[in-house]
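Next comes just one chain, in structure tokens: the form predicted alone.
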Amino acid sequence: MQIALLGGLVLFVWWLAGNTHENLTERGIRTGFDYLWRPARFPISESILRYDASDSFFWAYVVGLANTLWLSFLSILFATLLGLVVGLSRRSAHPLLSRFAGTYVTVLRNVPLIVQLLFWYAIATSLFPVPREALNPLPGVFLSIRGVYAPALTLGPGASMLLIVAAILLVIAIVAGFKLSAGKRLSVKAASVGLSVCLWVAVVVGLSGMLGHPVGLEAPALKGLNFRGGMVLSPEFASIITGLTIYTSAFIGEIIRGGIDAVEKGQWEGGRALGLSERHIMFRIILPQALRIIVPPMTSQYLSTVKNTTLAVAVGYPELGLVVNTVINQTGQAIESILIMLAVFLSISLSVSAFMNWYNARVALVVR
């Protein structure tokens, strides 16, 4: 029965696929995906990698599938991190805090977050001020309504060798200082991390003199009508991160409370009765029992995110989908673009689940 249903369905999808060709020849349509290694002759406005409009569809594909990545990855870290702290908030013994974050995530979850996006977009173009008036929250960085300036990494000659010796030597040290402290109080295991650290910065700063100094920060400057140097992030980009991280926050603030809220009592108990600190009790006894029930409902979340990003197209921000409807302006290669599409956000999909599956097994009781 169940191999006479998928024969079915295999010719289904086989007649379906013969006659939506034979309709498009028919109306002279071309399909086919030969179109991905033709030239792309549109802009894409910013990206992370490298694009010129006589790249060819597919790499502008590429370029598009890099922004949502990149996008989806900030989104989903700065929102785990403010979610945390949401979270731990909505518990606070103190009732404004726990009343703030109550208010917040009510607020959040209920309004729907095209508006929200909508909303940040608006004030990133008419409420910041002109480039000559930018403001200036932190030292080097601006805000001015054509968008968010900070100071850039800037790499020289012999940059490279130096950045993966730093790399190397960080983890040693780190490594290091947990070796050398196993076993003892948590104070002094912090004391020796940091002090390991220290001794890591100073080897950095030695190297980077005797290399001339290859690795430096670049500030922006206001020159003529606008600032040269430095990072950019354009009103789009600012208010979709902005936005989404805010938005899913909420939710993911609601999941880690609920994780430490089905905790049993009686581990606060022994933590008190051990004579450890609420702060301890936390994050060494509640947290760590939390995370087997708050990974789970965190995977939906964050496959929630990535598919969110989509809704970037409404500020304009360049991501995959936005991309994927000029090709299709361009080319009129509609179902070839759509498919694409599909099979990158289940790619996407299916990875970032498998991550999370493994992860959660690793973090889950083990039973006999």
Partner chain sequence: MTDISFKIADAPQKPPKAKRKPLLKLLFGDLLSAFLTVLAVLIIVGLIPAFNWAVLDAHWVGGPAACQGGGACWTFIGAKARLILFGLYPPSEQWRATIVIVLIVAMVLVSLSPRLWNARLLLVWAVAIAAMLVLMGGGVLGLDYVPTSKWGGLPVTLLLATLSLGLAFPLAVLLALGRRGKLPVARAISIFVIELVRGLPLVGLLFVAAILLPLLLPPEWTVDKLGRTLAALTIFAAAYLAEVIRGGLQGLDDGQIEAAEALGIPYWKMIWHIVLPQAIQNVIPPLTNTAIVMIKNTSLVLIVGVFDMLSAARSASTDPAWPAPSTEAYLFVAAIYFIICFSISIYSRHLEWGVAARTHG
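Form predicted in complex with the partner chain structure, per the form predicted alone context:
Chain alone follows, minus partners and molecules.
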């Protein structure tokens, strides 16, 4: 039985390899990884790493990967925060809020992500006004058909020094806030940390003023037909980050709610018997225990979010999948490109699960 299985497998792979070889020679495609070092000669519309068309194919992959990771990081971060809000809202006794969150989850979970992405992209590119009539929901933030414009940090001479000092001061401010309120109630703790951060802002702004404003905020301003200055999010990036965050937050909300529901009800009863408030029970007793249940499904959710970033090809944001596809179209090096993509996604999967397993082991209940 075993031998037959193994033999069949070997024959099958051999047959596939033979076909591939024949097809490749017929089409005159060279194989091998030496193409990686040739110049890529195709543009990548936006990237967080510096790229231009004369860079090598290898660098193009790296740029695509960086975009994938950046997108994953941001959408996971935002989706976790939003998902926590959604999950807690669904569990809350507040009737308006829990209904609202329930509808949100039901609708978003039952519509394919790619439809949602295209929907946001359609809104960003057709319903938003031209730059001249841009929507201005927050001061300094403009929504227009050309993208989302927001104030950006500008760095003048001496900025790096100031940033380093500011970072050190921030750590000191937070630690001091915790130290000063050690053993006090949570609200006192939060208030004292908040106060020290306010103090930090004042000191940093003062320092910046003394040094002649090396770090400033530059708001986008309308000049001619478009905005100048500030930070711009392309419609592609804005729509994919919105779509991924909102879609993922519905799933994370359900995971968190499930975790809360799975905590034994005796824990609630115990808390009530001690006369604690519902809110106190939730944040001090239930949530910490729910975390143990939440971590494993959260890991798979994070992983699928990373994989979902490849849907960005639908709106044309150049993450790894789009770069790989372009490379294949340009060079015909399909097998190599796909192997690279496979290796990248497998290593991301494995490292995320390794990290989450470590974290899981840390928060796991120690029995005996």
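Under this definition, the rigid core comprises the largest set of C-alpha atoms superposing within 1.5 Å between the forms. Numbering follows the first chain given and starts at 1. Fair warning: this is a prediction, and the values are worked out from it, not measured in the lab.
A.B. asks: Rigid core fitted, is the C-alpha displacement of residue 277 between these two forms 2 Å or more?
C.D. replies: The answer is yes, as the C-alpha of residue 277 shifts between these two forms by 2 Å or more after core alignment.
A.B. asks: Please say whether, between these two forms, the C-alpha of residue 350 moves by 2 Å or more once the core is aligned.
C.D. replies: Superposed on the core, residue 350 moves its C-alpha less than 2 Å between these two forms.
A.B. asks: If we fit on the core, is the Cα of residue 104 displaced 2 Å or more between these two forms?
C.D. replies: Residue 104 C-alpha, core-superposed: shift of less than 2 Å.
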